[in-house]
Amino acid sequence: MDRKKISKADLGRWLDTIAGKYELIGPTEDEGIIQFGPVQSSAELTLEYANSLIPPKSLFFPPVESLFAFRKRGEEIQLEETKPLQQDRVIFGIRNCDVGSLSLLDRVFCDDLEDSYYRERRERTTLIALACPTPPRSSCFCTTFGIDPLSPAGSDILLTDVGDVYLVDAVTDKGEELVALGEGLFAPLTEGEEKELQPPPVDMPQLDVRELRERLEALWEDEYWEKLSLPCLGCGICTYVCPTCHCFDISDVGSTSDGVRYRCWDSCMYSDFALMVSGENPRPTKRERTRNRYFHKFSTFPSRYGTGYACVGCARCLVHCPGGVEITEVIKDISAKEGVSDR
């Protein structure tokens, strides 16, 4: 589909039409906290935000979810599987860093061992991405990992704010279906507008990660990890706000005859995460757990899935870490390699 435009005055009318057919999910603000959740109308949405506290990955991989209920009657075991979604849905306002994170999570939940709950949520969801404001939040560094804040890649529709209108790029069939719902609200760009209505380039810090994996793997025994772990509180915030972290735990609640199996987020930064039933723990201190976090992102993940690094430069962990650990500084330290222990 050719690029179109929609006036800001008409955006709400289009989204309200979508809400009449789909479950509409988007960014809302409550006491300064941005979060994604279901809305009944466009009036509940906020457009002035850098990013949500909890990433939209929670809409595909919930913090807590019931997988199935079980019931044992004699020798027979009955299972009642939970339905992930009640209806198709549209997520509006997702940023490109979070769009990029979903492509990484797809490798985890849809490749070798398919997760049917995640798969159904992905297939029944249409993404309307919102290009980042210019300039974006000063801590953002998504371009370091090849993410273009102005690209429609990975989404179904990209909206770009260029003043009184949004540029509209529908790049999938699902995206075109949503545009069709707004009959009369969209207009093609004139030849002059194609040239004039261009968003300014996004300027953000660019880190050198070309040899990050190789330099990281040379630091396995380095004392740097001890120094880096000192301010860590072991709270797990870095993993809970991360759009690519995907560790989870499973537990059964109920009795041996009736109950529910739940899945919930877990964190490799917790002291008992790697604890075995024998009492052995291969990551007994914050040093090992901190090292594991960065090795997973920049070595284990790309090695296992044949993709880029498991980071999209959203800066949530950097912004919300109570110990002040900054992933950008860690990347710089690792990339420098020589003298990293003398920091």
Partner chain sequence: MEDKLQELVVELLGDGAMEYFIGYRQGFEPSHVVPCFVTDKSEADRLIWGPLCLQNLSKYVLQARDLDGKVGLLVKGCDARAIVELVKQHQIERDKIVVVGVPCEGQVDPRKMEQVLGVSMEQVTDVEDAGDEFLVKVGGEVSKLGKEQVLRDKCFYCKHPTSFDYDYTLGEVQPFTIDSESEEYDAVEKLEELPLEERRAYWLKQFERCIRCNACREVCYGCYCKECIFDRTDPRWLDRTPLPRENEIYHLIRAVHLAGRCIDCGECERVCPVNIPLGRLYKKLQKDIAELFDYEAGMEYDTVPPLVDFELDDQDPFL
Second form
Amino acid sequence: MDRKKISKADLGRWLDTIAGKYELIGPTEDEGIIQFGPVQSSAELTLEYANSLIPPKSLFFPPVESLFAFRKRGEEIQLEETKPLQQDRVIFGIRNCDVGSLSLLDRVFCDDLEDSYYRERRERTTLIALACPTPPRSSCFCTTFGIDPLSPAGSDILLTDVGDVYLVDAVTDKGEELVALGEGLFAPLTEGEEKELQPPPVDMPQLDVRELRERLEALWEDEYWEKLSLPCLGCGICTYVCPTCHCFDISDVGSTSDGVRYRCWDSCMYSDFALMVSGENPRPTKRERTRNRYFHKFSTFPSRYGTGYACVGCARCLVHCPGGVEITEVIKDISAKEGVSDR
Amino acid sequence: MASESSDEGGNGYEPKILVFACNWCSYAGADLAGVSRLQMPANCRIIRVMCSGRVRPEFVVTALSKGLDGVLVLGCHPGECHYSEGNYFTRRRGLLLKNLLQFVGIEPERFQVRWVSASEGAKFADTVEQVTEQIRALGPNRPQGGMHSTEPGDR
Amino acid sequence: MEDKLQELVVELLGDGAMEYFIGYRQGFEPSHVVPCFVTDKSEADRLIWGPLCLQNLSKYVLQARDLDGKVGLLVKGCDARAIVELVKQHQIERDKIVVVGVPCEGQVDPRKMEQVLGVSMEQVTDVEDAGDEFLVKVGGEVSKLGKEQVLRDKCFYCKHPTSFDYDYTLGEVQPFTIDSESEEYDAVEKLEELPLEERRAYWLKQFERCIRCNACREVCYGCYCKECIFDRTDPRWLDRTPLPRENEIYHLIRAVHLAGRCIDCGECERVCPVNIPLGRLYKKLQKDIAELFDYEAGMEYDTVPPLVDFELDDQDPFL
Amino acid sequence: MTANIYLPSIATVREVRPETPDTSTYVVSFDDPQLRESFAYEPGQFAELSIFGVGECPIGIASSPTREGLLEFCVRAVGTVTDALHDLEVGDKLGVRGPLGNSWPTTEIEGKDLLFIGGGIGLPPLRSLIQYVLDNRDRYGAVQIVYGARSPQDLVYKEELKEWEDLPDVDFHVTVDAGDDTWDGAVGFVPPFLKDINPSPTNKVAFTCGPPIMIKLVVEALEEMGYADADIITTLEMKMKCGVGKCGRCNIGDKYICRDGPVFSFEELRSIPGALEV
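Show the form predicted together with its partner chain, please, because up to now only the form predicted on its own has appeared in this conversation.
Every component of the complex follows; first up is the chain already shown.
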């Protein structure tokens, strides 16, 4: 579909129309935290944000979700599956790093053993991406991983702020349906506008990751991991704010006769993550856990799923890590290292 | 750990109260109350501990958070501890915990500490009666109900 | 002062007095300061010192338990209280640590500074201490901010700006004045005055946000248990699921376990990614312990922690 | 598997056979008659067993698909879920989610001589294949079984061991770490015991399962005897939750034990960084 425009004043009207038909989810601010959550009207949304604290992966793979309820009735055990969604949804304002992360998560959850909860949420959600403000945050490095903060790839609609209006690129049928809901609010671009209304190019530091995987794989035994793990405190912030991390735990809450089986986010940085009941732990110290995390992102994920790296450069982990472990530094360190044989 | 919550409020409401009783004084006091056939409400489940000092704060916090309506810790009178000083520690800990629970909005009646000796069968019965009535008057601790009434929302 | 620090660290590493030194370095942007582990003399030039060196590095000395040698660390006066407690509670031998005391004239609360400046910390390229005020550089322009506007809460009632127990010191604190009426327990008292139901609602709303990333626990110097009660599976005290009820159990148990040990370093609240005002919970216990038992954690080596101690005439409301 | 990969199917315990003081065999069948018919698995696969309200844990299927109708699980009480499994009595219900994981290579080893080396409760996963082989006797060559446990009472499948001993086409050896009054068999650890037996590597595939230290020493012994890594096959244990390669904890390199394993040859394991460190 051709590029259209919508005035800033009309954006709210359009979103309110959407909210009448779908569950509308977008960035809101509460207690100083930007988060994606359901809203009744566009007035609750904030547009003053770089990105949310918790990535919108939480809307597809929630921090806690009930898988099913169980109930004992006499001798019988009844299981009741949880329905992940009541209504089709529209997510407004997702950034492209997070859109990119969804295609990575799709590989995990929608392989031949399909996760029906994730799958249903993905299928019943339309994504309205919002091109990133320029200049980007100083921490951002999504272009390192091939993500274009101004591209509609992966979403259904991309909105780009070019001053008084948003440019509108609806790139899927789902996206066009939403645009159709806002009849009269959208206008085609004139020839002059086509040229004139362009977002400024996004300039951000680009890390060299071309040989990252090969270099990393040569460093399995390197003492680097020991040193890197020194400031790590073993908390789970990096994994919880990461849009590509997908580890979870499953646990039962309730009694043996009445309860719920939940799954909730878990973190490979926790000391008991892989601890077996026998007391054995394949990743007994922070060194192994830190190494495992970076290997997962830059070696084993790409190799297992045939994708690029499992990092989208959103920089949440480097902003929030209390120990100051910075993934950008790790990438630079690895790239700067000679192979293990040279050491 | 008790996990079910009390019945919803209304006429049928019966609070569930957890009592930790020291083996040497209060539990014996409870025994005496029983043998003396004193009338007591049946809302209390008693757990015998070797000393009131054995009652760690997490026992209380977890019981209340998981939906019990009240927790009562019973120990020997200060100065009369079988282990000479266990209940002095209980006293300090109890004070702090009581204040903290109130600070986060839990009614003070829901966590109580009392000293009941082996000879005080009547005091045991009175205490149980009094605490039960106080808590009954407050109503359920977690009116929202059972373990999984708090459905997690998307974040 | 940075030069002096770097020279000292080079010297200490050089003569083998320690295995590594823990200080601060600049992170991905100028206003973002992170812990710095110097294992080699060549890295000492990364060390910095300033009003944005917020972390209490004391937790890291526990890592030295498994080392043959010593570790050195940079210690502000407030953080030194953690060292006192760790030694007092037999978690680490004092002679395993090389304490480099640094005179601290107040730390910046980045959230306050963002509010006062109206720009994000990302724009702040330098913060310099200048007695009663901070010189803040934003986009090439330097502005002066009175300390009372942007200091961390805990700095208003700082008990000793320099560590009283150090092996080396980088100097003396220059006297400065803060024009402020705020009292140490203001925030706690304000909450105490609320009706019970409002307090309940307040804390439930806070706990509900918790994602249970465990950062408050991991960053806390006082959380030194080999196996945390929350990680135990048998009996299981806590489900990993971050349901509001489980979160409440987590925070309340952690608070009572820290009673008498919390030194009000504020790290738990600072690292919390969802801004839960944990400090108020801990401050409440600190206040009660001071009032009831006349004890303050981390101030002396030779006092007995309040919960392993008692007086015959302690207050007794339980008769 | 049902459409929902996390949803167990309800099954009933049909029989409980105590094997050792802390280990019992549970014979279960699905409540849904259709599922009972259609449930197909390969030897070496596992299932997640559920005690609702307690949790789930992965247990290898100890029976062979050649023996229809019932599933067998041999469970040692070591944790909360396995403890709860041990409280089950005949008629009780549990959840079964599976079959999961890969399986022993039943076709690739046709015509080969087979050596099984088990330690303690490492025998049940091997037993699934042993039964399969015995039920398809003409497809396989000679069968040798070497089994050891800490003590005579720690041997599982005591009745079945006697049967194997009596079978003319099975070469069966058993040892215990420490004997007692009732024991007149071999005494000693499995690896040296295996070396004494010295089974020839020619045209042979070895399968081993047991405690990690035993596996390590058995593999060393086999290599000394001339076995190739590709002909030494084991089944791994790791902490698992989802069992379907999503929850992220049971990986070694880019392999998830629950999806790509639990069965691996040592040739595969040697190519994965860190796989043999555990």
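As the structure is a prediction and not an experimental result, all values here were calculated from the model. Residue numbers count along the first chain shown, from 1. So that the term is clear: the rigid core is the largest set of C-alpha atoms that superpose within 1.5 Å between two forms.
After superposing the rigid core, the C-alpha of residue 272 moves by less than 2 Å between these two forms. Once both forms are fitted on their core, the CA shift for residue 230 between these two forms remains under 2 Å. The two forms, fitted on the rigid core, differ between these two forms by less than 2 Å at the CA of residue 107.
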